[in-house]
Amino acid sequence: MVVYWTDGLIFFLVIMIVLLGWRTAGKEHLRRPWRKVAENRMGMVSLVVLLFFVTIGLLDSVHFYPDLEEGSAHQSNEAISLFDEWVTPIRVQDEKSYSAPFANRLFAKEMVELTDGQVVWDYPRLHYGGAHLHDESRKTADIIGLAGKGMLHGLAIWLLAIPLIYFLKQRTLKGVGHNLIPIFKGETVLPLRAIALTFLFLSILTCSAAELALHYHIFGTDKVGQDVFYQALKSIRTGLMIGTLTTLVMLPLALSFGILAGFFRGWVDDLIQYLYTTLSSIPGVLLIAASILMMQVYMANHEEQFASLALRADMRLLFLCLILGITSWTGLCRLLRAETLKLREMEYVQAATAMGVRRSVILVRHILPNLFHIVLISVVLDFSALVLAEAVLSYVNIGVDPTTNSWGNMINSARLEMAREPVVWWSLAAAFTFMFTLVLAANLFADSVRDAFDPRRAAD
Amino acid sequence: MINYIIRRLLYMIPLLLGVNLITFVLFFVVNSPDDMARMHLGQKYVTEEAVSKWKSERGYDLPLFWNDEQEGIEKVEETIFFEKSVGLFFLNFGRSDNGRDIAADIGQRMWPSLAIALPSLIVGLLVNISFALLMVFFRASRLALWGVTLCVALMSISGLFYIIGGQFLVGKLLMLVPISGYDTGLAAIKFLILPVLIGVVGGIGSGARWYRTLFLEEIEKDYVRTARAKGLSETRVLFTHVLQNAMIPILTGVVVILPLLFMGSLLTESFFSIPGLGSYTIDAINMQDFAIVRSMVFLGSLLYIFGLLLTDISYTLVDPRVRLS
């Protein structure tokens, strides 16, 4: 077992959110706004769709050192995630250079050499990629039977599921026919259907997509030979630590300063609001850039304190997150002071300062709860602006440490490959599906959110 | 109104100043001009002379703030903070780490990303508020509902992804325009249509919803109402009442930015491999020229503040309810 700074702060922030969600729980003007979102349709999908990628990120969170096998040149002592250990297969199965998706031959001609000791120059057969095919021409009925069973692996675990989840919620198997009649139906207050739904979806698709990663590359291989399919699943995990750590940076320093300029203001509200104007004056990506080139030169001259490949590459996302977070906390910093100016003249303040309770206690039982709702939209609004940051981040050579499996990464390389002839175009295709997946199930999120948060769309 | 302006102006001086002192912090405090001399030699088998000549060549051996070893007013002259950081003030942006000069390169590079920029800018204003219109006459229908889930699926596809694939179809699949590259005078034409069509595209999806929140805020007030009681047709109403109203929050939006598009655009410059700012800061952080990433955060700060400016004037002179006191 191995905790890498950014493991322990993702499942500190994950704990932060459960003890939230369950302090909401008890209280019935809190569940409100998060029982509007749970109506809406839109919202309930795309959060299903995140639930699923942040599992896979969690999953890639949870490092550890594997037993050593015998006469497996991968298990050396770097360590591997839950995740790793789950998709083996495919991380290990690794080709001579690239190969197209569901190819079963190289992609690039070279000198062969035949069973019968003829040497010609032609396309050689991958070592694991569609290998297990005897007639090459049975390629396509072979991955129609493949996802065609995973299909079938997908239904019938959705099919035990939802018994099991009735069961579990009831305690009782008594009536489940009768009573999932109207979520076929569509008449619950809550969208199940489309919950439902959802993960049928889902689960057809992992299942499918597992059935085939045995047997084939479903997105190609790269230019060493390795999955393109397992390089996008793991750049999951980047993409969710930068838009959420970066978050957990970004909102101590925005809720102090704002809500200390906005209650005290005077002197120390001229200081803060001069804080944010000069830091959000310079141009964000340059003051990214400078502070990662900072970053690079501190990390070269003290190479000692970053032991292994994997730490240095942990810690340069980390401080990826840290530096994001001083450059935008800003914004939110700038709406929460004049929130705070707001708050601070309403009547229970008022009340509450005439009764001669502390500033302090005021402070944080008075303002800082009315404040929630604007932290809350502003960081699921965040979110998806900082995983597309970090493609364009990677691309300009000051994102995530180029070992780091991530979006950005992978298009950044994708550019040479773009101009070859033919085109490699599968490494672009996987970060596009995948990325686009994400960033649009969380804006189609983070609008369903702000709809039931924001007071001044409460009213249609 | 003058007297607004001067205090405005002056109150850009501790703005610059803390710029001035951020990037000076970050430049050669956290990291000492030695760290910057070996990162740049190569970290091994670096000589003592080698650190220190390559310093010497660039004004780097200099104390930071306070040189004792002079007399008198050169006690404050001679340190790095007043050669490297105070230059910048006056626009004297010295030299870069290659020995070439800054503000000659800048000046220079400066009129490509204009050249792009301002296109791209004027197209896609005129582009986001038409679309943004369109989704507010056709409002509260399934037409509008299609857009607006149009605008936040072209939201959600990097930027990157418009460039490279604009690249692909248009330039290498339909041939039409050259991939990348750049020419003086008219000749420039061919080489800016694709990145300004691509500019443009990538900018629908954020702006024309943007847009069309301020659209739908100005259709609900009151002097909407009348125009209708009075029987003007919803074509009138939206073009022109709306319009007028809701172009004064779009156009003080885009004064901001005005002065920031010298800066160019990072991205597409370097993909087009234009020879602009964007370009150049670029080359700069993967060349880790230190000089020019310092002028490029100051030049673009000062002219984020100068926008600032521009905008609250901006403000009197479209609204005549605002006053600036």
Contents of the next structure:
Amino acid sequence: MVVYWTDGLIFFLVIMIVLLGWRTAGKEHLRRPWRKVAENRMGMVSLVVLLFFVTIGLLDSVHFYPDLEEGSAHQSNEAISLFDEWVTPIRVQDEKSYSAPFANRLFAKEMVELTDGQVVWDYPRLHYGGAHLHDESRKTADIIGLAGKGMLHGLAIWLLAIPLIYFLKQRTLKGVGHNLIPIFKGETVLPLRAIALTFLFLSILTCSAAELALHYHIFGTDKVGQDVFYQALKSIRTGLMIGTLTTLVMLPLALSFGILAGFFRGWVDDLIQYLYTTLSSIPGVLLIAASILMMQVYMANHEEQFASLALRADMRLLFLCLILGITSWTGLCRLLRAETLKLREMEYVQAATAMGVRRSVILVRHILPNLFHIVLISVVLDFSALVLAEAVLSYVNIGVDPTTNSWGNMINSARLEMAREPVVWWSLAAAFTFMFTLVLAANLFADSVRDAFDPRRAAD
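Okay, that was the form predicted together with the partner chain. Show me the form predicted alone next.
Single chain only below; no partners, no other molecules.
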């Protein structure tokens, strides 16, 4: 097993979220807004979709060196993830070049040698996509049949999952049918029917895609013949890393500087304001570009520290998260400073100061907890913006490493593909579909969190 820097940080963040949830469960004033989020139908539907993406991202963050052959003691020099192991068929089924979605022939004509030795100018058959078809005219019926088989598998998983969840909660299956009736009638406080239907849709979609991907290239193949559907799935981890690890870098800076500036005022406030005003005046893209170029120069001069391409790509991804975090904390810092200026004048803070309570205790017990709603709302809203930022930066070649699977790199490579005649559109379509789904789910969930934690909305 091998642990990259980004893998360790993302699981550290998961542990922190679990601990935060455990602490929240013991505080009624923290549980109250989360109950409002749980009662929001659109918020819970979007959360289920987000958890689907997060599951793929976490599976793709557990890396190990596979054996070269089954039962062999020798291991490969290239690390793969648990997700790669799970989707091995579509990972290794590479074609020669471009092929359209669900195609069984290449996208461009070549000289093809027939079985009788005759050479013709035609579209060659793919090695994997639709290779099981002996009669190409039955392709449509075969696709429908495979999709239907996957839908049945997804429905079976869903039907088994519901009693299993009920058993884990109640420790018995007695009365499971009677207790499920209110859920499907929509009579529960929590939107359990919407959650169940969303899980049903994702189960059917996942199983259908898995069944089809074993026999066809769902989103076609790229210039080097790699499956585009596999690239889009692998890009989920990169998008989640950018959105979460950047937050891990941004939060300590924004919290510490914002609270200190608002509470102490005077020269401390002036110094911090000068710092974030100066940083905000520098174009972010230029600062990121300069930092990435410096990182590339350092890697080129110290090749012994980066033994593999995967390690180089991981360090560049981590460095990009650091740069994005350093350049994006100023907005949240302004908000926290303004809120701290208001909180320091509240009666309970003034009373604590008059009683001689240390300033550090006041900051931790009275100021910081009352800034939690602003921090949470800002973090959730900024997540989708950071995912889109990666796509833009990779499009101008200052984002993640070109060897890293990301939606930005897919869009960047699609520039020349869209100029072809006929147009190769499926790489752009795949990146857009996955990125749009993740960003839309994140924005909808952010809206429900904002409505629940914003004191002004809570009072209405």
